[in-house]
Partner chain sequence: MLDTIKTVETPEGVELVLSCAGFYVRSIAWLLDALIQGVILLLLGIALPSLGKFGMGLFLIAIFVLNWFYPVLFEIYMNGQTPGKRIMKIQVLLMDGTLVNWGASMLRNLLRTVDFLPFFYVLGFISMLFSKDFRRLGDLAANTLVVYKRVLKNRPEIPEVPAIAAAINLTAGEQQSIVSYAERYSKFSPQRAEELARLATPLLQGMTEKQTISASERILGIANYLVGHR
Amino acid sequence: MNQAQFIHNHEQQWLLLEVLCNPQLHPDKIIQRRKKEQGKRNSKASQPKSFYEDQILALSTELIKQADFPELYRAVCQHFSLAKSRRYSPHLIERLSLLVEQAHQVFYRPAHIYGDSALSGIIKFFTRTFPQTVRNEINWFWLSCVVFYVPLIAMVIVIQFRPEFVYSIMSPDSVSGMEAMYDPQAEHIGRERGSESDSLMFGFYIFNNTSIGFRTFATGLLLGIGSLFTLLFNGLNIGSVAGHLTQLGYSSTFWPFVVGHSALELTAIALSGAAGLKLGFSILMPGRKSRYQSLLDAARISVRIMGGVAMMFVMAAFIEAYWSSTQFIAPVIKYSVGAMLWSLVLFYFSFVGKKVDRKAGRQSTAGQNES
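Chain-only structure, as in the form predicted alone:
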């Protein structure tokens, strides 16, 4: 590919990265500055902040809003490397070198220095980073779901025909405790006796749920075996409880209680398993990397997933404490809300941040074609 074709194919990415590095180069800012200069009599026109201001003005505002800084930065680094290896003109190489250096300084600078608030970073994480990361690691998520949900569903079915099978998983005391918690005659459904407030239970649920999730994640360091065992154990345990209470005739209290928070809680457990498996198999199968480097790279991704999982557990605990335990709400309403939450979770991980995914994919494909 000659230099002219190279510039034509990637000019837009370079311009977008330049705008992201310098907000003053946004087309709206350029137009405002030029209007001010034209409005001043006998004033000398100031030097442009970029030699490519005219080309930047052709960029649409929507395109700039959708631009993803890390992806552009990686793409331009690759373009710079290609330009040097192909011995393109010194002018082009210098342009890309300066752009890479500027982007590097912005990328590794503390966020508050160049204007991004902590709130905007959190919003970006949950509207882009978290769902994108889950989609990128979808194979680990599906494996985790199989190990977790298949035993869960199997136990629910088996116990309907063999009720005594519950005691192969749970102790008699645990079974009795569960029966007392979901007894239709119980004063408080789904909670231990003596609990005095929803706030107290909210704290208990956060501690209990997050401990399960982070234990599932951390045990992945045992070559993934720990995560697999924890997922299997929790699947069998939850399935035993659900199957036993259903077989006992407590469906009218158990299912309306769990349906509200189950979407967030069960999905979070499966995601914790996926993050743990990612860690474990990075040690077991490092590929061409050293085991240390493979683990380090996997940990960056896994910790990103667990950041979102932690929020899911908190949300699930809130629903469980303040909504699930409410007894005056009709079961049909709880089932409707539960179905809505399952749909929202599915929609979130399937579609949120999808446009950025497609854009990154096109850039990656273009880079591979260049190579």
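Can you return the structure of this protein in the form predicted in complex with the partner chain rather than the form predicted alone?
So it's only the chain below, everything else dropped.
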């Protein structure tokens, strides 16, 4: 069969597939667009969406309605292979290859374009995927916790006995700033603010804390060193602030402030570290896989953790800005809310999404069998 015959026999299918891939090319739409362009004549005609627009216009709408995408796609794949093996003109091959490429992308499009709605996707992520992934990677989480909490606690304890240690971590300026902020003797205590300033701080916490978390994760790619370093550094830093203020006797203002958001924020930092460590160590210790394959697999899992972590940071920022900063609430209430949040976080990662929903599916099929 020569090229002209080949085109004559199959072109209609190609045009149909092109229309199905790109809804803008539906004949009705083309006519609409052209009418619009005629309306404003002085503007120069826009580029046609397809080189074959005129031929598409000749297709009947009925034909397009009946067209079956998978069938057409397979047919055009075959035409493409044929055209290549028969070495038809480069332009024809290019046309078919573009069409196949386009259809391939439509056919194998990712789930966010079709399938689950965004909302149900998000629900599924937070009720199942996220806590399950964290549970599966719990060892990395513990490692990250060790690197993060051990220096934190050590710093708090050390400063009780050697107060000057704080200056080895922080500059005198930031220490005195910190002291001023939480001084219980001060006229207007610490961070009493209106809604407005709270909103400013909300923005700041999202911007600052989440970015730190993301960076903790990303630098894990450097064989885990970046994550280890950031975790360690943050642990020392937070520990020295907490230790210093406690040692000064500012406990009454400091601890009620931080206890609220600490559950979400500290856990989120530790989780970012865990995701980063997993990434880095997948290259160092690939096991039976190649290093690259090991990295790919680890990355796919750790990015899931980061999706959840981002949400945790936003929630922590909300609590920190609007709840922790309030002054009129008694410390007792703040402590109890803090304890509740810690147990909620613990509960979430321990139990949510654990029971596999097998019964629902099986029972319904069993029911069908009986009837």
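Numbering follows the first chain given and starts at 1. This is a predicted model, so every value here is computed, not measured. Think of the rigid core as the biggest set of C-alphas that the two forms share within 1.5 Å after superposition.
When two forms of a protein are overlaid on their rigid core, residues whose CA moves 2 Å or more are considered shifted, and Leu59 is one of them between the two forms. Once the rigid core is used as the reference frame, the Cα position of Ser343 differs between the two forms by less than 2 Å.
Core-aligned CA deviation for Gln32 between the two forms: 2 Å or greater.
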